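Have a look below at one chain only, the form predicted alone, in C-alpha cells format.
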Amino acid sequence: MDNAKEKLIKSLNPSNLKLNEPLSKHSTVRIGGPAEIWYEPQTTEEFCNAIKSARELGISITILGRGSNTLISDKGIAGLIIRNASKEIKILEGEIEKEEPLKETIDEIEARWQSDNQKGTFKYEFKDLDYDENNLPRIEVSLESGVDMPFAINYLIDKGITGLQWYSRIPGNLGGWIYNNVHGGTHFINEVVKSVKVLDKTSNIQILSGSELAFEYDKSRFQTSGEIILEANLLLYKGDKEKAKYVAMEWAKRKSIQPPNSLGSIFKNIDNQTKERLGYPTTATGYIVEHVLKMSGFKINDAAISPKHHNFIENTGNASAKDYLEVIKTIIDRAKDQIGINLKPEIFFLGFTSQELSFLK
C-alpha cells in the first residue's frame, strides 16, 4: 500500500474502518471482491472530513449505498470506499398549508409501468393502492443521507407524516434512492424533493433545489456531477396514516414474491411507444424474457434468471460477478437479435473494465 493510502487511513476513524473488505458481504446478490479501504462514517461529518481526505491525497472514492441495485465485479474496489451511516431524521415545525407543487418546476418523467396480471410470472399490481395526496398540508422534513429508508418510511408513518409509502419494500438510504430517482409504481422520489445539500467536486457545501437534479427515469444529475449527496429537505404530507399503513404493507406483501439475492430488476421497463409497436399486452421487461425470448430456467453457473419474476438474476448459490454479467449480456444480445430492442440495464456496474463492459454500448 503506497503512502498516500497510508496516510488516509490513519486519518480515519479505525473503530470504522476496515481493509480488503468483501463487497459481498454489503451487497444483496451476495457478490463482490474486496474493497481496499472499506469506511463506514456515523455522522454527515466523518462522512465529509474522509472524502475530503482522501480527495486531497488523490485516492479514488466509491460510495456504496445498501448495495441493493449495484453488481460489483470479482477483482473488487480499489481506493476509500465509503458506506454513509449517518441516520438523522428531523421535522422541521411547523405545516406548509400552500407550497407549490415540485411537479411543476420538474419535467414530467413517463413511468413505464404497465403490469400484466393475466399472463406470466409477473402477476402483482399497485393501481388498486395509489391515492392523491396533493390536497393535503406539507410537511418538511430533513434526513441525512446515510438514513436507511426502509426505517425512515415506517419511522414518519408512525408521526403522522406520508408519501413515502409507494416506496416500501425498497432498499436503500436516501442519497442512493435520490442518485438513482427510485421509483414505486407509478410515483418517483423527485415528487417529493425540496432540495439537497451537496459537497461539491472543490468540497464546498452547496444547496441545490430540486428543480436543479436533472431528475429523469432512474436518473438524477448526480450520476455525472461529481457532487456528494450530505442531506436532503422532503416535503411530505400530513396525511392519513391508517391509510398509508395499509398501503405500505400491502405494497410490501405484494413485492415479496420478488426473489432474494438478487439486484431487483435488471433492466428498465420499455415504453408504451414500444409496446404497441410491438403488441405486448405489458410494458414489462421480465415479459419480454420470459413470453418471447423464452429464457425461463437460463443460468450461467449460480447467476439463474429468476422463474419468480424474469426481469431478476437471482444468486442461487456461489454466483460470479462474470457469470451474472453473461447473463445480463445473453439477455441483451438475443433481445437485440430477436426483436430488434436494446435493453437498458437499470442496475450500476463498478469495478469493471470498459472491455467488460462494451456490450452495453
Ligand SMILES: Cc1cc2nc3c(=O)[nH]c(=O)nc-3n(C[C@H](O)[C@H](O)[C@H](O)COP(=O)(O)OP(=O)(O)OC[C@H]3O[C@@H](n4cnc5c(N)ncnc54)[C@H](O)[C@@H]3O)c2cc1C
The other form holds:
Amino acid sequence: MDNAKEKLIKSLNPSNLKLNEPLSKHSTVRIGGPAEIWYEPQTTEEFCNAIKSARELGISITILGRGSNTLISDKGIAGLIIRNASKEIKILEGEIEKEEPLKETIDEIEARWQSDNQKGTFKYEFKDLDYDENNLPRIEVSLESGVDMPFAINYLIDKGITGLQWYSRIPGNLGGWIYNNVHGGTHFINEVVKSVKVLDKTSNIQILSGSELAFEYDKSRFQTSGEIILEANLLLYKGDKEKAKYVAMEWAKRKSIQPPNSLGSIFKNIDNQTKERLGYPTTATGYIVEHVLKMSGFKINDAAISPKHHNFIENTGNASAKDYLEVIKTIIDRAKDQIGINLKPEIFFLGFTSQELSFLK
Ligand SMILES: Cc1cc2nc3c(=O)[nH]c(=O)nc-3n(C[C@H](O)[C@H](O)[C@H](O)COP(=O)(O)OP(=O)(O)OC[C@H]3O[C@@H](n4cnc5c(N)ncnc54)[C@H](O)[C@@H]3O)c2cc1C
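Having seen the form predicted alone, could you now give me the structure of the form predicted in complex with this ligand?
And the full complex, kicking off with our chain again.
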C-alpha cells in the first residue's frame, strides 16, 4: 500500500474501517471482490471528512449504498469505498400549505409501467392500489443519505406521514434512491424531492433544488456530476395512515415474486413507441426476455434468469460478476440480433474496465 493510502487510513475512524473487505457482503446479489479501504462513517461530518482527505491525497473514491442496483467486479475496487451510515430522519415542524409549488417545478416523467396480469411473468397489478395525494397538506422531512429506505417508509407511515408507500419492498439507501430516481408503480421519487444537500466536486456543501436535479426515468444529475449526496428534504403528505399502510403491505406482497438475491430489474423497460411498433402487449422487458427471446431457464453457472421475473438475474449460489455480466451480454446480443432493439441496463457497474463493459455501447 502506498504512502497516500496509509495517510488516509490514519485519518479515518478505525472503528468504521476495514481493509480488503469482501464487497459481496455489501451487495444484495452477493457478488463482488474486495474493497481496498472500506469505510462506513456514522455521521455526515465523518463522511465529508473522509471524502475530502481522499481527494486531497489523490485516492479514488467509490460510493456505495445498499448495493442493490450495482454489479461489482470480481477484482473488487481499489482506493476508498465508502458507505454513508449516517441515518438521521428529521421531521421538520409545521405543515406546509397544500399549494406548495413543488409539482410545478418538476416535469412529469412518463412511467414505463403497464399493467398486464395475463402475460408471462409480469403478474402483478398496481392500478387498484394507486391514488392521488396531491390535495393533502404537505410535511417536510429531512433524511441523511445513509437512511435505509424500507425502514423509513414504515417509520414515517407510523407517524402519519405518507407518500413513500409506492416504493415498498425496494431496497436501498436514500443516496441510491435519489441517484437513479427510484420508481414504484407509476411513481418516481422525484415527485417528492424538494432539495438535496451535496458535497460538490470541490468539496463545498451546496443545496440543490428539486428542479435542478435533471430527474428522468432511471436518471438524475448525480450520475454525471460527481457530487455526493449527503441529505435530501422530501415534501411528503399528512396522509391517510391506514390506507398507506395497506398499500405498502399489499404492494410488497405482490412484489414478493421478485427474487431478493438479485439487483432488481436489469434492463429499463422499453418505451411506448417501441412497444407499439413491435406490437407487444406491455413495455416490460421481462416479457421480451421470456416470450420473445424465449430465454426461460437460461443461466451461466449460478447466474440465472429468474423464472419468476425474467428481467431479474439471480445469484443462485456462487455466481461471479463475470457469469452475471455474460448473462446480461447474451440477453443484449439476442435482443439486438432477433428484434433489433438495444436493451439498456438499469443497473450500475463498479470496478470493471471499459473493455469489459464495451458491449454496453
Ligand atoms: C429485489 C429488488 C427489487 C427492486 N425493485 C426496484 C423497483 O421497484 N424500482 C426501482 O427503481 N429499483 C428497484 N430495485 C433496484 C434498487 O433497489 C434501487 O435502484 C435503489 O435505488 C438502489 O439503492 P442502493 O442504495 O442499493 O444503491 P447502490 O446500488 O448501492 O448504488 C447505486 C448508485 O448510486 C450511487 N450512490 C449511492 N449513494 C450515493 C450517494 N450518497 N451519493 C452519490 N452517489 C451515490 C452509487 O455510487 C451507485 O452508482 C430493486 C432491487 C432489488 C434487489
